[in-house]
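Quick heads-up: it's one chain on its own, the form predicted on its own, in structure tokens.
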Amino acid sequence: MSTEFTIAVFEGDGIGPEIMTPTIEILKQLQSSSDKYTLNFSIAPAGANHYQQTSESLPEQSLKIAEESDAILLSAMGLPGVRYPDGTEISPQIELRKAFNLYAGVRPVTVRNSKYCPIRRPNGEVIDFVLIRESTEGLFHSMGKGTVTHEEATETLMITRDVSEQLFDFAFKLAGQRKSSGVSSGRVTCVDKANVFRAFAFFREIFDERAKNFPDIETEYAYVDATALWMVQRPWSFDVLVTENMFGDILSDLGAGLMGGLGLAPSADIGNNQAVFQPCHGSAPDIAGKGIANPFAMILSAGMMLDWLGHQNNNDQMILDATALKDAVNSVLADRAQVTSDIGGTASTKQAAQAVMKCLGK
């Protein structure tokens, strides 16, 4: 018997629609060969283009579609030249995180093909870790609410016990899953700046408290500046990293660099009842409409969505299809003729996506 799932689709701005279209085609191809699940896609208008036309960046109806869906698939959003009156960019993705309390920003860092990694690995070490970025508070807490005068500007960093406890529990459980599947030894690193800021000392204290509930998971600490250094020098030493919102925002781009660029970096923002899946990169308006955008981060994000839905609903076929999708992208990455120009290839967006579909067809 097939289980039906509703997917809210935010098509995005710039290159967003160009990478979303083939991603949905791939998902439809996967489900067509399965009698275990059906995906129904519901378009939710939002973003910078929509704001230009309607003065709304995230309409109530779109928020309702997202709330009533089983998962949210979101493409790149925002345009540099389209801003709110206070000068900040249009960011419905951040509004969704706060609306649904999507506290766990999951940023996998997996080097799928060594030719794209700029880091030399002396003994062929495997780079496969996950950065968990708190996604609802931290330095992003005062987004749009900071105070600015002629003399000074102030933003407020917020760390709460409730959100931090959920965040750390999520990180420890993920490390446990990775350990049980043989991916890692099961270790969580708390990334902070507890030597300078009281807020991060508080953050670390909560980390220690929650760690007691997961005795089989190793724990360690790292200051964020040292972590940036070690991500370049020895990224293979990490398993699960957990950190504050702004630190995670910065480190996740460094992680994308390890993989070969933002075009290969998927992500998810997960809460207790809802989740958003989107590429880490922006809307790249300079190449919009040229047909050369890299679709892999969007496709891999869709794979993360299948995996999450599969685990949430005990649907083994969705988990298998998520793995097949990741494997298909890995196979395509082995041939530069099938990848886009941002990672040294010659393929168009359509050709790169078709290559993934062909691999899945085999």
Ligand code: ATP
Given for the second form:
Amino acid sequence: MSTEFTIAVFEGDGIGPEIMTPTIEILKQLQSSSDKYTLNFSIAPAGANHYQQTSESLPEQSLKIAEESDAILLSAMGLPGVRYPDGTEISPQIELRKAFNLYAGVRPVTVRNSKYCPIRRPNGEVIDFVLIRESTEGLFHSMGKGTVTHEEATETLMITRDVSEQLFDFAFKLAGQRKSSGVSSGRVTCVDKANVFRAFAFFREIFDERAKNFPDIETEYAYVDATALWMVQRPWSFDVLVTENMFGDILSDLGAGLMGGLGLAPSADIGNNQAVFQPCHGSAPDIAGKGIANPFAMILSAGMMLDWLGHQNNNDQMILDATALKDAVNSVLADRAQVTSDIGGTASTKQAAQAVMKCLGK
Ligand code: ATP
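Show the form predicted together with this ligand, please, the one above being the form predicted on its own.
Next comes the full complex, and the chain you just saw is listed first.
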């Protein structure tokens, strides 16, 4: 098994580079403390700034760096003022999902510290579920190809059997892992709108077919609108949720809200051969350059990358380091002086990241 890994790094736009720099420092500190693995970072230029300078948003060479890497670490990309001639924003992250068929968008919703959660939990219930957002089709299928006339605009929602089968298998396997590690009882909820759209009845039918291969996992269905309600009223009742791309896009921001904000929400987009790890938030141009961006979503995404690489390559140290990283963030979150202002603290990006490093060094 290999212990040397190449990580493609997309630093992105806005606050992207500000949160990527300390994240890489933390990863370097972790690897140097054990010698059980090596990460080589390879910068891949892309994004809105790059487009402004070169008229290319995702150059061939950057795509090649990503393709040849073992994992992709991506900060936020895109700027509201920089657009393609058709008016849409520069989003190489969405192009990467399509290029590498990264169908499983993994959005963990874990409340790490009660004081950041806006929901009352009468009996101290634990909020720890995973939303899986299909990331290559659904309503994003016609992205950039929708038709617009003076009278009307049309986009197409696409659900395919092949992608749905892989998506549901991924969700059932994840529920199985959570069950066997004692995190949950093993349940997958199919979130759709099968009462109104035939495409979602089809989605649900495939869910039922694949569920038969996972008899130890409980299943249930929920309409997306009711799911939004229940995510606020009883979010502790969920284990693994699986849904279409646009529904997942919206629900994952609701999940970020439960955790305390976008600055605390990590994510991964995983396919059969490649994976991208990035925070759920965008490039936050309103605070770019001020040194106050919350680095935790980026740092936690890097933790998800270590965990994924560790499991893919049977590298226990990487899995241990991923847990240590999560624990370090949890412990830093306890002290408002060490967190950034988006979650009520007073620390700068640098200070918050240094607090995590210090904690890891103990
Ligand atoms: P996108 O559509 O690209 O996801 P968005 O329009 O949802 O982007 P964001 O860039 O995520 O917007 O920003 C939404 C709000 O959250 C902004 O006010 C921004 O400053 C804030 N925000 C996002 N990420 C962070 C962060 N890491 N730290 C502090 N504030 C953040």
